[in-house]
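We begin with a single chain expressed as structure tokens, specifically the form predicted alone.
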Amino acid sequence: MRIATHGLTKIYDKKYQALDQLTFNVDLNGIFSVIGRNGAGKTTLIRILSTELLPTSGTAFVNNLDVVKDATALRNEIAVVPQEARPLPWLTPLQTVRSYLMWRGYSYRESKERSKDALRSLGLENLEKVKNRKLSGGQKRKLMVATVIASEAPIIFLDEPTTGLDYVSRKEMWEILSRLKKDRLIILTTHYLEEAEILGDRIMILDKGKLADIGSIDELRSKIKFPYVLRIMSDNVDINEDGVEIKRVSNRQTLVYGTASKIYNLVPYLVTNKIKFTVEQASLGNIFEQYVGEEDGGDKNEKEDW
């Protein structure tokens, strides 16, 4: 599966530039995580790639189909769960998925069978006849994912599918998406960096509508200035080492960012003084901060994110 853009630009109201000459090429079966701060253009990118929104200029192709010229053909290849998607409260999960499939052209009988299989795969089989309004937030998000699973579309767009879910529900969704990605391309936007790191086979970092970088977590880590983190658990530590960056998180914890050699130069001092510490590879959160600054808490709504 392939996604490619060249000079992709989107300007709202002739002044707000959500995407700025965005050019990238990804050839992948798996999960493509897209991350960025508020206003980075994540949702705008998803809406253009899924044929919901026209670009101001530039081109975009999904599976070699032009998102503008070949929009009708492309819609048969994709399935989308927008950020704001919610199931109709007066329907049941079975009715929700079945009606979606019939809208896509499946027969009544086939849509019913596919709906039952999709709900079963997400652990919702015991709720298929319960009104959607009685479902929990996590169950409703699973239901929306069930609709796109049932379609068997080879390309799935998920715009922040776990927003608002508790940690346990998010982990359940991660397991589901990890199972789904075989033989599919899943384009996932999220403001949970842990989620993007765990799920993303490839990760794209957007910054103010521009491409900051793209690659696997290991590829991104290899490009940053400080690929290792020394976590020191002590209220009394004195670090004097050139070429590192020190961040005091609290009175009991200090983080030191640096290269492997710089970090391990500090280990003898810590061991001698019996100071507790761990050495870790930089997380996606650390990488993200080094590319675009500290994370600001994620998107709040469509207008902020564009």
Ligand SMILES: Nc1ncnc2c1ncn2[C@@H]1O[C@H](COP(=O)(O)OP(=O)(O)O)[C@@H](O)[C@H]1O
Given for the second form:
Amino acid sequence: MRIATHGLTKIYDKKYQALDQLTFNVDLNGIFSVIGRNGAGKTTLIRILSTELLPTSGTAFVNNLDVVKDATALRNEIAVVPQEARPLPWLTPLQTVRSYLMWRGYSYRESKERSKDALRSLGLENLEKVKNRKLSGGQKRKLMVATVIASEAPIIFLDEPTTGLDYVSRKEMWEILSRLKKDRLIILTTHYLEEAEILGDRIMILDKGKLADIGSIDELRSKIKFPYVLRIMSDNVDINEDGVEIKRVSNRQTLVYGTASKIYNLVPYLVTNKIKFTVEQASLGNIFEQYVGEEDGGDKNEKEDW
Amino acid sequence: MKRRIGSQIMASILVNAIYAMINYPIILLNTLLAPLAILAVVTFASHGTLLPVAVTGALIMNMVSSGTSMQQDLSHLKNDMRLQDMIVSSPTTSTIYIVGMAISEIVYSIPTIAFLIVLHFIFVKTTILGGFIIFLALATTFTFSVSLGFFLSTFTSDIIQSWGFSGIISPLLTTIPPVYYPITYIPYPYRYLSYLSPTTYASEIVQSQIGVFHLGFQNFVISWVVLISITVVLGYLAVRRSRWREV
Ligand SMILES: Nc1ncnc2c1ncn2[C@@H]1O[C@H](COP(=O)(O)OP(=O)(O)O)[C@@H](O)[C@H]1O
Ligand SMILES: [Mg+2]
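Please show me the structure of the same protein in the form predicted together with the named molecule, now that we have looked at it in the form predicted alone.
Once more the chain from above appears, this time first in line as the rest of the complex follows.
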């Protein structure tokens, strides 16, 4: 399934620019993860793509349907959990999912079975008849996800579905999403980079309303200057290697960023001196810092102090 | 798949009225209180003579409150729960949503309406035709009021703003205008001012059918024309000009 935008721009109230000439094109089944700092324009993009908000200029297509001109047709194919959406406290989980399905046009009968299936697939079957206000934060988010995946929509938008959840609940959500992504396109925004790295089949980095880059994690990594990280469990090391970046994280760890060959040049020194270390590929967090950090400064290639 | 409009309308009724009533029965009393309080005050203050007017007034007020509570409910669902975004991006259209939510407000106030209708049959004297005309006036009032409520709700961005709107509408349309008392009680030139409220036309029509106010045929027609025009305009605003998809 395809999403394409051309020159997509959103300016709120004639003064707040949220998206700036965004042009991209992705074609996949699975999870398309949109990352960016708070205020980068993720929600604005989701709301335009899901026909909730009109763009100021530019075009956007979801599954080859224009989000403005073909909105009615597109609405049959998408389902959205908006950022900060919450289940209505006076309903039960079963009533929540069921009413959403009925709003989509399912009969009262049909909606019951589908709702029960969806609740079961998110592990909420024992809570069907509890009032939503009694659910935990993680259960509420799972319920919102159950609501949209109960529908027939092949394209699902989830705007920061895990923000604010504890680590265990987030990991449960990851497991659920990677199971549900088969046969669907899930557009997932997050500011947890680990989440995008684990789940995203394709990742888009937004920075201040502009496209920083888009691709699989390996593609993104292959484009940065320092694709490897050497983690040294000491702050007392003496490294004289050109073309690497050294960053003391704490008095227990030093990070060295570089290319594979530069990093491996340092290994004999560490082994000889019996200093503990690990070598890793740059995480999405490292990649993100390099992309978004570069934007802050002047010349891309000169900038070193990210 | 085949999408059923009946189901789409039913979803709003279930969520905004039936599930709420089943899960929290206490709210059944909720809509009863405001009209009954004014009804009691007017009745006692007039030593009972205004009871018939007050009963029909309470019915008019109930129709208007359906609109203001719809506006509050929808603002809450939109701004606090983000439900409207889920609906906008779904196959439900704004018209289906308005109709469903409007019916839900009626369902929600069934206890009040039932009680007032009983009072009406006991205390209010009118002909069968008169009863039918009263029904039409109430239905029209309901229609313009929910249209206004929906229209305003789509422009709210938080609940305080929404309380602001309904706090203005409710007294302007029901407490101050001659809804609970005969229009003849207002001296000129203030009476002209009361014609700024659409509910004044509805209550002229209603009051003319229960014998407290004589409305000539010409004025009867004028009242209807004004009431229907306002309803058409507000209905148009609700369906065509509300901010369903945001800008
Ligand atoms: N309704 C609005 N009115 C004015 N500015 C807005 C509105 N919504 C978002 N913005 C601004 O647009 C920018 C992008 O916001 P948003 O899309 O919510 O970013 P994100 O979801 O990545 O945090 C921010 O600077 C935000 O303040
Ligand atoms: Mg956001």
